[in-house]
Every structure is written in structure tokens, then in C-alpha cells.
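Shown next as C-alpha cells: one chain only, the form predicted alone.
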Amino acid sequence: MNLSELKKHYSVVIVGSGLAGLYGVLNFPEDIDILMLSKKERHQSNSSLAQGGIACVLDLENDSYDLHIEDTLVAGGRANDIEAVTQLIEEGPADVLKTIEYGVEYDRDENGELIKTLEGGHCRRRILHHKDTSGKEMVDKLVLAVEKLPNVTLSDETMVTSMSRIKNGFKVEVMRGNEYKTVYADYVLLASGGIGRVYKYTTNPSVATGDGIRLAYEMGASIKNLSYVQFHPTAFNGANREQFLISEAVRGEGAYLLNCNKERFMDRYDSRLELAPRDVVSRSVIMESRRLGSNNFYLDIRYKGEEYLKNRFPGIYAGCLSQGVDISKDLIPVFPCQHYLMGGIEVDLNARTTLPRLYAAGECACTGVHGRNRLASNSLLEALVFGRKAAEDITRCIRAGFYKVTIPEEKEADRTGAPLPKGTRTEIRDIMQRAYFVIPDEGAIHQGKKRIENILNRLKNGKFAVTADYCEALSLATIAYIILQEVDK
């Protein structure tokens, strides 16, 4: 489908096919048309790379909400709203046994029943997988349902380049390759995921440039705790700018967590030793690191043998193999990097941000569920319960008979101007690096921020043509900018 083809007017428009927009698709009545953009295929997003799984409560006998909602609260420094912490343990659930309607595939015993792991931060075992690709087969699985509904028009390779508030709606401004749509909505659901290209070494995907946020932010609405980064303790320690995750199910599993002396270390900073929340162990290995004088961190998982972990993590065997390692005799070289963004577009807990009409869900928005940090497997919950949560509400509007968008007359917007300078990306995230990694570095902040609003002013106020590297470079000075804006003291 050419942009010309897209109609002028919807009535939402959900920015990003993660897993908090298609399941929020698929939560709205077939009458009222949609339009999904994705700004590269429409598989490719931070929620199709999560391994570890889902966590819910199923089995009431042996678990509980109570103790989920404790353990929550117990890895997010008790900075979580209760009460957006209780709707997501209490409702999550309805929402997964949901996907297996849609055809999503959890591993199951010989008795058909489902096989529940432990993660890090847990007091149960409670997370639902399909093997380590569970992100990748929940989002195959509701592609493939959204696909079918005639009311949704999907545009892939589609970028959101500015959005403005009009009367009674929103004006987006689209682009692929050189081609321009201007679209309008009564209602956006900004679903667009992480931050992680922010910085130098992430888990995240090419996309996740923080361009919801930065939407967001330029319409007036409240950001909060952007500064809540997480950075996972076992990405693979390699030269890659984009780092293959081990999963928090790798230890939750029996891994071991050694230094560069091949010697366990977690008990020397946490009780919980490997299954410590993850910022407990990622800033355990950086401390350890300034012990020793070392980055180089393995993971050993070789005790439990090759059949149990092919079958098990057939994805990270893979992948480790694919990097000269072989996981059921080779120790596995780790070291954090950024992960996930606990902060973003302020809601409630219907979705709704602080302006009318402006919905968020999934990883660019803070819901306050996760606090200073997430619970491992919790983001997916998130996104299924709040991308429903943005349906239900917006559905609600609709029929109450809300006026549609006004849509003005339209002027032809000049998107010329000078190529955006070389190494302006390289040189934010170096900053982010240096000043915000693990452990911050007070001094690198003040003067990164220094450096960030210089570069933001000048992406700002220049007269730059409008491509896909211009945009992605507004959403990371602007993201790195309110970073560090926050924690500037």
C-alpha cells in the first residue's frame, strides 16, 4: 500500500505494532476503523525479542496475587502505584488465557499442562514461555489475528515524523522514503515502544528511538521518571552495537553468575545471589568489576547438558553458537547493557495521558506499575492489560458521541533543508554512556546535559531536511535530554 492510498481521517491511529497496540486492536469493536503504523515491518519490535516469558497468576493454590504484587513492589523500591500494580496482577491474567484464544503457544507438560519457570525477583514459578521466543510467538500469533479485521488498515515502513493537536483530534504527519501523508484522528494510542538506541550498547532493536515519547513531549504532555532505565545484568558481551539478550530464565533456570576468575560473587552483595532483581545484579557486576579491574562476567549453565538446553533455549543456544559459544560446554561471556524503560508518557489507569484524546501503553508509557525497576516478565502483562485498557476507554468515547477531528484546511509543508551532520546519534549516545550507565557518574551528567540541550536547540531550530535519521536524532536528544534534566541535582 502506497501513503497515498491511506485515507485522510480515522478514527484512532495506533502508533506502533508491539504488543500493547495489536492487542489493543484487537480489544475494539469491528466498527470503528483503525489505522496501525509501524515504523519498520510490522514483526519488529522490543516486544517480538522478549525471551523470558509472561508472568501471571494462575494457580491459586500455590501462588497468589498478594505475592505477586509484593514481589513487584519489592523490585521497583516500592516506587510502584498500587494500584496500577493490582490492576495489572489481578486482570492480567483473563488477558493471557486471551492470547491462547488467539493461537499463541505456551510450553506444556506431558499432561497438557502449562510449564510455569521462575526469573529473578520471584518467589514463585509463575512466567509462562514458549521456549525463549516468547515475545516473538505472542506477537506472531496477534499479527495474524489483527491481520484478519476488516475495520484495520496496517501501513509497515511508516514513520510518525511530527503530530500536532487539532480541535477535537490529532493531525499526524507520516512518512516512507520520500513519500509524505498527512493523516487525522479523533484518537492515538501511542504504542511505539523503548529508548534503548539512546545509548551505545542496548537489547533493543533499531527502532526503539523513543519517538512516541518525543511526540508526546512536543504536544505538552507529562513525561515522568524517564530516568527509570534498566539495565539488564547478562546481555551478551560482544562488539555488537544491538546486544543478544540472555534471559533472566537463563539463572532463573540454575545459572551461575561468575567473575573474571571463574568464581561465583553474587553473595557478596545480595542474598539472593543470581535471583536478585536485575538492577541488584547488574550493579553488583559493576561493583565487582571496580574490585577486580575486569569486565569480562560469565553465565555457566554447562551442568545442565545439551539435550536440556536446545530444548529449553533452543533461541539463545542458537545465537550464543552463532558468536563461537557453545552454552553446554563454553562458559557465556555477559556484561550489562540497557534494557527496558520503567519511566515514559504519564497515565492512568485507563491509558489516558494528560492530554484529551492521547492515549499510551506498553514501554513508552509509565504506568507506575513497575517503579524504579521491573520485575522481570511483567513488561509483556503490561502491555497486554494496558493496550486493553486504551481500547476499552477509547471505545467508551466513541459510543458516548464525542465530536470527530476538525480537519482544517491543509498547507503544503516544506521538508527541505541541510542533511542531518554526520555522528550527531553516535555522539548522544556516547554521552548516555558515559553519564547515565549503572551506576551514574554526577559529574559526566551536568555536563552531558550541557552538551544534549546544545545538540537539541540546534536539531530544533536548524533548518534540517526531514528524514528518518533527522527524527531519530530529535527523539534521542530529546529523550537524553530530559534524562538528564532529571537527574541533574
Ligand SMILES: Cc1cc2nc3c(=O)[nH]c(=O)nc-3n(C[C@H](O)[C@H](O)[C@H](O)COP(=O)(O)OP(=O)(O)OC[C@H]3O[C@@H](n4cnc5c(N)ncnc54)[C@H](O)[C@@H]3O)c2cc1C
Contents of the next structure:
Amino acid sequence: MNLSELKKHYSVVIVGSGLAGLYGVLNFPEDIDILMLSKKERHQSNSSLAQGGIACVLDLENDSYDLHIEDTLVAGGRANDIEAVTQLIEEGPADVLKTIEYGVEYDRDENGELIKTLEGGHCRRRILHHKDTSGKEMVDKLVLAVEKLPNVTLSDETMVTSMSRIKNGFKVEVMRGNEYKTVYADYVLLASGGIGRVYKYTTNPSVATGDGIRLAYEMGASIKNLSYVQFHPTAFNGANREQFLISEAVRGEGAYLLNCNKERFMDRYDSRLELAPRDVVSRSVIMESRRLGSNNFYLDIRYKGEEYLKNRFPGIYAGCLSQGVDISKDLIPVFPCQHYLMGGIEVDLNARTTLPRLYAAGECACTGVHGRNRLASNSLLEALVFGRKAAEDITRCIRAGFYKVTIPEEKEADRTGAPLPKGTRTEIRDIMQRAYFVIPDEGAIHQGKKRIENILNRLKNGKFAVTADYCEALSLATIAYIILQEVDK
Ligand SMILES: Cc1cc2nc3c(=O)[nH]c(=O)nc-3n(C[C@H](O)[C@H](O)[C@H](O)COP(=O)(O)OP(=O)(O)OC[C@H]3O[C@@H](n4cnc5c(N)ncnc54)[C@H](O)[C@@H]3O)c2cc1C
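Moving on from the form predicted alone, kindly provide the form predicted in complex with the ligand as a structure.
Then the entire complex follows, led off by the chain already shown.
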């Protein structure tokens, strides 16, 4: 569909087709007119890359909501919002079962029972998964379900460049290549994912530039705890620093973490060893690297054997093999990298932001469920629960007969200008990598904030052409600025 074929007005615009957007849209009644936007192809998102799976309590004999809540609070340093955590864990299982109705296949044993795995920080086996490609399975099946909906227009390769509040709704500017379009919405759900690309080393795909958070911030929404960034301890550390993830489930299934001397070392830092929460393991790796003066770390899962590994971790097996590492014979080189954002656009239990009619769900939102640090496999669950909450709340408002957006008479905007100076995004990433990686560097934070402030001013005040590069640089600089401002003492 060409951009010109989009309508001028939709009841709801959803920015993002990751799990939060997809499951959100499935929870609207079919008489509500919705536009769903994806910056790239609709399957390309953090959601599609999720390997480990989705945590939820289904077996109330051997597990309990209270235990899952406690694990979540321990991982989050008890900085979590307890009401949000309770809602997540008590309501989540029904949403997970609903995904099975939409066709998602989680691994089962020979008796057809769902197999549950263990990950760091969980005291029970409660992670449902589809081999090590859980996110792809969920996204693929939910996309198929959404594509059948008569009330939903999906528009790929369509980037929201800016957004503003107008009477009873929003003006949403979108672009594809050098085609532009303005659409108006009564309600907007931001489901635009994470910020990984503000770092040089991240597991996140190229769409994760924090656009939704920048858009909400520019409109005056409250942004909370943006400095709560999670670093994953075990990304693949190849010669070309390919940052694909070696899932926590590999440690959950018994892999050892080794230092440059090929020795286990976690007992030096935490009694939970390899299964300590991921922030603890990441910090331990950095401290061990300083102790030994080496960035060489490894996972060892060889003893599980080729057949088991190929079947349980086919994606990781193939990914490593493509880098020359056979995980049934070789050690896997690993090092920490940016992985997830716990903070974001502040929302309440119904995914409402601090601005009327603006909602946020998934990784771009700060629901408070994760506290300072996310428990493994809780984020897919959060995307489901809060995506649905947003849909239910917006539906209630529409049913209550709230006014529709007033579409103003406006001239076409001037989007011409200079191209983005080369190296702008690299400069931002270098600053963040130095200042605020696993163990923050206070001196670099202060310096970095000043440099980012200059870049941001240049981007805002210069006359730049509205291109994807420019808008993403603006997002990265805004995100970096908010993070460094939050931590600069
Ligand atoms: C490698 C990896 C492994 C993971 N493993 C797990 C796991 O096992 N379990 C777990 O619970 N979590 C896991 N996570 C985290 C989890 O995948 C994400 O937190 C979650 O999927 C986020 O979903 P989302 O819908 O909020 O965002 P995303 O899935 O990232 O979707 C964002 C969407 O927003 C769109 N978008 C962004 N900006 C714009 C714009 N300007 N205009 C239009 N569209 C835009 C994108 O195109 C995309 O469609 C993993 C993450 C990664 C990266």
C-alpha cells in the first residue's frame, strides 16, 4: 500500500508491530478503526529475536504467583511497583494461554505437556519456549492473526517522524523513503520498543532507536528511570563483534561461565553462580576482566552433546557455527552488551501515559514491573499484559463516546534541509559506551552529557532534511541526554 492510500483519520494509531503492538491490536473489538505502523518490515523487532521464552505460572501445585512475584522483586532490587508486578503475574498466564489459541506453539514433551525451562533468577521452571526461537514463533503467529482483521491497516516501512497533540487527539507525521503523510488519531498506543542502538554493542536490531520515547518526551509525557538499562552478560564475542545473544537458557540448562584461564569464577562474586540475575553476572564479568586484564570469557555447554544442543538451541547452534564455533565441541566466546530497558514512558496499570489519550506498552513503557533490573523472560509477558490493558482502556473511552480528534486546516510542512552530518550517530554511541556501560564511569558521564547536549542542540536548531537518519539521530541524542542527565550527580 502506498502512503497516499492511508486515510487521514484513524480512531487508533499503534506505533510498532512487536509483541506489545500485535497483542494490543488483537484485543480491540473489530469495529474500531486502527492503523498499525512498523518502521521496517512488520516482523523486524526485538520481539522476533527473543530466544529464552516467556515466564508464567501455569502449575499452581509446584509453583505460585507469590514465588514468581518474589523472584521478580529480588531481580528488580525491590524497586518494582508491586501493584504492577501483581497484575503482570496474576493476569499474564491467561494471556499466554490466549497466544496458544492464536496458534503459538510452545515446546511440549512426549505426553503433550508444556515443557518449562529455568532461567537466571527464577526459583522454579516456569519459562515456556519454542526451542530457542520463541519470539519469532510468537510474532509470526500473531502477525498471521492480525493480518486477518478487517479493521486493521498494517503499514510497513513507515516511520513516525514526529507527533503533536491537537484537540482530542494527535497529529502523526509518517514517512517512507521520501514519501510523507500526515494522519490524525483519537488515540495513540506507542509500542515502539527499546533503545539498544544508543550503544555500540547491543543485542537489539536496527529499529531500536528509542523513537517512541523521544516522541512522548517531545510532547511533554513523563519519562521515568531511563537510566535503568540492562546489560546481558553473554552476547557472542566474535572477531567482528557480532552481538547475537547466547540466551540465559543456555546457563539455565547448565552451561559454565569461564574466564580467560578457562576457569569458573562466579563463586568469587555471587553464591548463585552462573544463575545469578543478569546484572550481577554482567558486573561480575567486568570485575573479573579488570582483575585478570582480559576481555576473554567463555560459555561451556559441550558436555550436553551435539544431538541435545542442536535440538534445544538450534538458532544458537547455527549462529555460532556460522562464526566458526561448534558449541558441542568448542567454548563459546562471550562478553556483556546492552540488552534491555527497564525505564521508559511512565504509564499506570492501564498503560496510560501522563498525557490524555496517549498510551504506551512493551519495552518503551515504564510500568514499574521490572524495578531496577528485569527478571529473565518477564518482558514478553509484560508486552502481552500491558498491550491488552491499553486496548481495553482505549475501547472503554471510545465506548463512553469521548470526542474524536478535531482535524485542523494546515499547510504542507517544509521537510527540506541539509543532510545529517556523517558520524553523528557513531559519536553518540561512543559517548554512551564509554560513560554508561555495565559499570558507569562518573567522569565520562559528566563530559558525555555536555557533548550530547551540544549534539542535541545542533540537531534541533539546525535546518536538517527530515530523513530516517536525521530522526533516528534525534531519538538517540534525546535518549542519551535523558539517561546521562538522570545519572550525572
Ligand atoms: C536478542 C533478544 C532476546 C530476548 N529474549 C527475550 C526472552 O527470551 N524473553 C523475554 O521476555 N524477553 C526477551 N527479550 C526482550 C523482548 O524481546 C522485548 O523486550 C520485547 O519483545 C519488546 O516488545 P515490544 O513490542 O515492546 O517492542 P519490539 O518488539 O522491539 O517492537 C518495536 C516495534 O516498533 C516499531 N517502531 C519503532 N520506532 C518506530 C517508528 N518511529 N515508527 C514506526 N514504527 C516504529 C518497530 O518497527 C517494531 O515494529 C529479548 C530481546 C532481545 C533483543
